[in-house]
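For reference, the chain that follows is the form predicted alone, supplied as structure tokens.
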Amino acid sequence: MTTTLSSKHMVDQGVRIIADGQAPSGAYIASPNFPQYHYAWLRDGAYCALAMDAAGEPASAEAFHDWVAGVIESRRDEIHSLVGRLERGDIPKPHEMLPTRYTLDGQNEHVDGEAWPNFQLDGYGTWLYALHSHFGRELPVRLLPAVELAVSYLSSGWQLPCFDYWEEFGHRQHTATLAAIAAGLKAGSSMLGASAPEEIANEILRFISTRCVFDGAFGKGPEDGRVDASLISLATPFGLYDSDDPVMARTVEKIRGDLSSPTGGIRRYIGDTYFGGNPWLLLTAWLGWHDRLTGNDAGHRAARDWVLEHATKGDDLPEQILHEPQDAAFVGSWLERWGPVANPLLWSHSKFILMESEATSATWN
């Protein structure tokens, strides 16, 4: 596979695209050219903030963190009510929980017709992780109330079924979601100087280790033994498991073996039908990031070259390619329903920047 694009050019391009996609509010749009993604996901945005930190653009990251803090604080009464209900055993319905994405000015999206799944917990945990990565223990006082609210929300609701990274399987728990919550609670524990969030994080990790392992590897969740590419997050960047932990190493091996396309791109999971279940650029870069951190130079180079090869006109990185589907019958139906895939996708660019940066995984010891 050959490409005329350089890694440095694509990193610089990614910084420009992420900066252009940041609203005056501080929110990052998921994709400017895909109407369904004209929102700010906390998870996508947290990775954009990590990437901008890694690229030497901390002001952009801090603006995002301030925006998220404002969104959370504006829902203080709602969060207190939800936490109180959960503590009493009164389980809210999914639509009553906080959304995972917001408009760029921090409002709930307006829904006409059937609502698109919007209850996910991973974004709040990923935001806390990225916030801790940015500030460490020296959290500005202005952000403490939002951290306290987010930690309380996750501590009370972590056991709830919710939608996964991909807005699917809302009736289940998900290993990658649980990992994001655990990482967020560990980060919150550090920033708040409190032990209780870390104790809950450790409880979550015990749950993952006892309920979410199948044939020596982590599965999508306690009810689903399939491997999912988002499970890379347990090591990179969350550092919840060492990369040489046997279960973690086996998981990465299965991702590389089960989810690689014929040309080496990484798919989400076996059975995916969204736009046909093709490989995603951000997942390929995510594995490349992990490979760089573990000293797998060949894997890192292969991931970098594959992503560069699949940049589109204008040197944008889309969400996924369309010519290596698991089920070709679903490509046309999604194109008819939603049009071409998201391009550029800020999350794709953020993962490429992180793959090529000095960014490392967390250390919690």
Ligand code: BGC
Contents of the next structure:
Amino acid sequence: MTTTLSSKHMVDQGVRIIADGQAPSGAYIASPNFPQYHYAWLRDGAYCALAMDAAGEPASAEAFHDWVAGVIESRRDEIHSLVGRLERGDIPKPHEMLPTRYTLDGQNEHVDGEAWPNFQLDGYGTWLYALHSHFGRELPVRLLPAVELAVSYLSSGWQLPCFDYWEEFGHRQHTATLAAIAAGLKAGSSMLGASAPEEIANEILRFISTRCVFDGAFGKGPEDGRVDASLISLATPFGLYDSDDPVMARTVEKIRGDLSSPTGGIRRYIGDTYFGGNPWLLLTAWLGWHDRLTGNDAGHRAARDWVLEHATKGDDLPEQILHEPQDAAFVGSWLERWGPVANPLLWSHSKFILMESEATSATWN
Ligand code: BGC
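Having seen the form predicted alone, the form predicted in complex with the ligand:
Everything in the complex follows now, all chains and molecules, and the chain you saw is the first one.
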């Protein structure tokens, strides 16, 4: 496959798009050209912060971290009440838990009509992970209270079913969500200099290793053995499993084998219907990032070329392409419902930057 765009150009373009998508508050909008994504997701934003750090733009990452910390602190009473209820065994309803997306000034989104699943725990874990990656153990004192609140929220709520990375299957637990929580708690342990969060992280990892492995590979969750591209996170970047751990290695090969489209893009999971279940640019770049870190140069090159090949006019990276659907009927129905797919998607650009920079995975010891 040939492409006229250079990787360096696309990294620079990504830095511009992410910077332009950062509100004065510090929040990153998910996509400026797709009204449904005019919110700041903790998951997308944490990866944008990691990318801005990797691209030599730490001030942007820090502004995001300060924004998240402010949002979490503004909910101190709510978090204390949720943690208290969880500890008493009084399980809150999903809509009572913290949201995963906020308006750019840190408020709950306005829900008009059908509620959009918002209870997702992974974003808080991924935020703690990104914060630790930015500051290491040298966390500024001003951020301590928010880290303590996020750690206590995740420590008491990690077992709850919630919506997954793809905002689906809210009645289940999910391996990638549990991994993000475990990574966040390990990060929290390091930043707070406390062992309790790490012990819970290890309990979560035992749960993943005993309940979420199917035929030698990680599955979407304890009740769903299908492979899911978000499982790359268990190694890259969370470093919870070595890339040559046999279960991790088999998972990655299943992602490459089962989730590759005919042209080599990576889909979310088999059975995905969102805009037809096409390959996503950020997932292809995520696998390319993992391949770079594991010395699979051919895989890394193929991912880079595929993503560059699917940049749109103006060198924007969309969420997904539309011409390799699993089920074409769902392309039209989603286009009718929500219009053209998100483009540019900041999270796509962040994963391209991470694939093409020196960004590494965590090492916890
Ligand atoms: C995806 C989420 C993502 C959000 C904003 C949704 O369609 O499923 O993973 O956080 O878009 O980019």
